[in-house]
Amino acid sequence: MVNAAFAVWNGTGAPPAASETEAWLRYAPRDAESAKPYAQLPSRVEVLHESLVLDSAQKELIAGMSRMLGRSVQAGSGGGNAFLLGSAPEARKRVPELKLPALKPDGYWLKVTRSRGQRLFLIIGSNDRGVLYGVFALLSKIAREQDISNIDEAEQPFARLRWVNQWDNLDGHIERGYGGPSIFFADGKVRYDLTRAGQYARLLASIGINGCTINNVNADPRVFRPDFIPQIKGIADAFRPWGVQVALAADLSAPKVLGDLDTFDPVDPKVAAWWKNKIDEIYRAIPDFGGFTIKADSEGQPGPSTYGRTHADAANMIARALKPHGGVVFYRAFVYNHHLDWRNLKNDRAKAAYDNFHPLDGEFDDNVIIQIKNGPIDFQVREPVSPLFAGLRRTNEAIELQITQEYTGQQRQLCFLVPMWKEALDFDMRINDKHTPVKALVAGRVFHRPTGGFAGVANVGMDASWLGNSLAMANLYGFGRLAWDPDLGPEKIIEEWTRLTFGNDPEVVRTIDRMQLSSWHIYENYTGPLGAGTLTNVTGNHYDPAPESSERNGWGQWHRADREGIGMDRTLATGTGFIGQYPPAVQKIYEPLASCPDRLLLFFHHVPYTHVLHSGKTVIQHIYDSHYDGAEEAAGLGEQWKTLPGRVDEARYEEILALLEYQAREAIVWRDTICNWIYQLSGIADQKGRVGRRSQP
């Protein structure tokens, strides 16, 4: 029987609220007429062999089904047409004459075909996890109106790891957590009600994510405490039925810090030792855990330079540890000196991870992933790609992408991030010249590494709709997506979610995925174009605009502007030498001041106010230029949208329009400070008479 909160529409005005907390797997229902090419799909499902994940597969499928097209759909064996779902080996023993696919770990195959006079619709995984994942694709299919009625699709992750990182604290404060407080911890343990946690993993498993550390980078030892282990059992128990193993962040300094030992030194055999026996206990409690992720030497946090020692030497043993159990190690390069002097022109931020990484390439083990962030600074509005990607041949690799909008809105704007993240995957590193993209690195499939991924931040909190915002949603769920298959385009990722979340009305989809594509370069045309990075507020809030926070300090995101010019100088010839990071091929591309795009040129150039771009403008008339032409898209944003009442719920409608409005009245915010200040450093008046003229005479 059909829940009664998920009663047919019939089509005309606006479609019925849904829970914020679907998120994407609303399984909005079909009217009729949209209803009449699925009429034909079986009224059966079976499964064909029992397991937690299979079980979900199962009762995923039947909601789906019956809350979409108004069906009864079964559970069940016997005989006539039926879903068939199970893992390869035993889909040969139900239908023996199938040719099946090869499938890689996680991967599935959508088929329909006819056996011994049934009409068999088959959900065949090369794990239990692959079948979830293909539920998932075709219930999908089914609410974007797809046509599945001969399909024939194998689909395989493109990586091996695709896990989210949650910056969650204990007393249950997220770091840069921007929907409320954390779904996992409240008043420093484990929430007694786990529901949400559930409910995340469902929506993760959803989008082929298979790991989540649930904890904080800045990790508390306390997790590892005897008493805390049973209370992260929970949560693992809450992620198993969808096949999302949990994680944890560690801190490396546990061993001492709990009081077990005087020391931390990784090469101490007390101390591995420790981390053995602390693993091991990990494991009979979660026989499926899946491993660490660890920040160290970084901000603060301890590491083995404590002891003179190398982070080939920290992750090294506390691999050896997890290895029997099949458990891995991201280990984050963000490792940088957070006390540089500002004075020296030599000093880069951005050289550190290359720096502190490549010397150690392979001396990781093999179940050791670098997690290297997508850019050399920390997540800006615009980076180049991070050059360790190609300085790690004999390492694995996972990169690292902020789906919280820590310096691009904070979920308070909207900025849709898959465009930023899509040219990062797809940049080519042009190792021995030859095609290399960053997607490829990542995945182990240059130099044939036993394993990588992805790792995305991800935040979310027990805010209704997750990140604070139901548009935000867009870049978690597309996030996964890229994760699963970095060669989809940020155009068939953004229809595929307004779809799902907001229906299949083809104006609400035309706005929307307009809206949304369009936000990145207008968020990055009010704060801080030409590579010159947000310009927010680094040392307060990572949100308001402050460019002066980024000079004179130790924090290396500097912009060094000035009286006659811009730009970080980081060439080879006269700058820090971070150009030289890169192959030889990517060099030529950005140490030339003639061939540098103008996107980056700040990035890696100081150049006068009076440096004239390829576009033909001077930089101060773009500065000036974009961030006007920004304040006036962003208010363009919120008229887009209020061409959507009645086709959008109410209250969606109400809240999007509030955010938007609030967004273009910031945006001229942005435009005031950031072009009022660059004319009080620069001199030089706006050429169209908006800054500077008016004041004189």
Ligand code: GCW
Contents of the next structure:
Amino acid sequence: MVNAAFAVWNGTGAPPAASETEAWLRYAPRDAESAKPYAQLPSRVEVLHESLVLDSAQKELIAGMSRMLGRSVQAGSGGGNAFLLGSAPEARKRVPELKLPALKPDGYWLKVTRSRGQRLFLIIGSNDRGVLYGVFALLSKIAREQDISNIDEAEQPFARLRWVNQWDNLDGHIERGYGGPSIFFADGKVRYDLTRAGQYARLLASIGINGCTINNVNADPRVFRPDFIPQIKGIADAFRPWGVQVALAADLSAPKVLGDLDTFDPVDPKVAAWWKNKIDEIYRAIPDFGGFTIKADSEGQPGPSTYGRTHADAANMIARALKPHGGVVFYRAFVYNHHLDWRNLKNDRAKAAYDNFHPLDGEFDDNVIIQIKNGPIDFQVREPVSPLFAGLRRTNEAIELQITQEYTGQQRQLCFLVPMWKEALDFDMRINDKHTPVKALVAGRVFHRPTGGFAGVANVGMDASWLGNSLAMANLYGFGRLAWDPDLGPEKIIEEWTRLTFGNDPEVVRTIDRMQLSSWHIYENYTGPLGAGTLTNVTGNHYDPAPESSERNGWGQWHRADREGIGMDRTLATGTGFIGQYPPAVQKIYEPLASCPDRLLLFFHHVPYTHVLHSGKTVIQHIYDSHYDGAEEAAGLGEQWKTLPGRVDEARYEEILALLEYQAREAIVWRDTICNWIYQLSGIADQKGRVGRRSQP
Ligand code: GCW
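Counterpart to the form predicted alone, namely the form predicted in complex with this ligand:
After this comes the whole thing, all chains and molecules, with the earlier chain placed first.
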């Protein structure tokens, strides 16, 4: 049975409606009353110098103002009131009396001023991209009915590198993509029509994303074939007007598998020369190429270990060829042995990233960034932060967050991830007993690194709503906003997004915000409790409940549930010793049962089912209760949505309702599967007598 709500556009037939594709850039028309406060805004938009990006900025401002305010707004220079768009030096020439704030790369300043009798609305950037970001910020304020009449606001990005990764294969399929086929590739080639690539770049620019790796990190070396590079240039051309750099995932064995050399040993000068030539060739076609994302020696990807070399040998060899062009290497820390012996209780996949990369600290070149997943396992519903963030002090780092909901409902279930990411970014590593939140580490602020930042695995596709569910777009939006300013709270981010996506009706905003903000905990409640992992089908679809699939295999996503108890003992005292990878002050929180927070208990400790949590409940009763609560809360999401007919357009109302009703049913499947499993394993009855009975959906 095909449920219309899940149907994705396959790229043929009528393209989806523009508004859905525009996501949070809808620029919905205003009624006369709410347009009034903006009546004083100029009707002329002047750019202070010519460039592709400024041209986009100008067009965006004109389109956004015209659509929202129903005004005729024109481009052009001349006298009278105007928006002035330009870089700081140009603005200074034009308005010499201006006192400009200091702006970092990509930063902007919005300022209303008067000069020679003209009322000017300045949108000044440290560079062209900054101007574009300023325009988007201004339009967002208008869309959200903010007062801008006397604005004086300078904004700076928290970190330099704010990229998304797409796991797109050249055949058009996206690994862990739930929004339809690739917007970049089909049938082994770059698509002829790259309209969606351009639209994607516009969305990315509107949230400050400045780079995009377009192909899967399980990389296909064919992207380096001479006939492929001009095709990638097509994508770069679609991105360029929006200031988004194109980047590639690189297979380190390319020199060999493409047949040019008989080796890919990173210290072999022939190999280095091959990469240098290849990189020079890329830059001849794409002068603003961003660089590479590299997955090596992981899950079957080739890597330097083939030749007994280190990750630093491999990363630096490529980084040196990129350096003269200003390119960077994001080298992924997601390196682990997926054939671990599960019988050995000291083995622990969580230790792998730190074990592999901490010893290399200080050996990476300045344009290498180690890209670290937020948690030490793999995007589970609840993990502690990776200790590697504190384990690199002379190396650039970036946090990898997963926008595509691989383990968190695959966009068919609502799970707003910003609160989870925010917890990771705010987590205090207490390095040398000083306040050292993860966000400051990844931005390179603690150890004064030249660069660093954020990589979000987005995996948007050809589906009209990009991710297959318009509510899931809050995750893409939120990723960009956090990468720009990780001090923003989830409440602020979701309020922005909801207003931009659904309008300013207070009832709609309140309801959708509440649903989104509660959704991660709800999902956690009916899937994987207390840090045990998602309890999903680890060896299969990463979606359905299948708690036994974690065990007795080499993948290392073990929860170690048996007749007596559950949880991975990662303590220093009796377990795998993983806790020892954290700074001492953090070890002190996680090592003793007395201070380990309930929500991560089973990540760090193996305890009997009768262990009493800080909450006062036993572990087993918590598992039962949280699953029943979660299933009920999931049903509540649909109920909340049902208060909105007539306030949300019908198409989206119906589509989302169908998804939420489906989610409520899935939550019951999860609840019953997990509760029955743990009941059979433990033999301990649910105090409330629910488990083991036939469920009443
Ligand atoms: O979680 C795993 C995914 C793989 C992915 C890998 C990675 C691209 O299941 O599909 O491969 O992570 O991050 O490299």
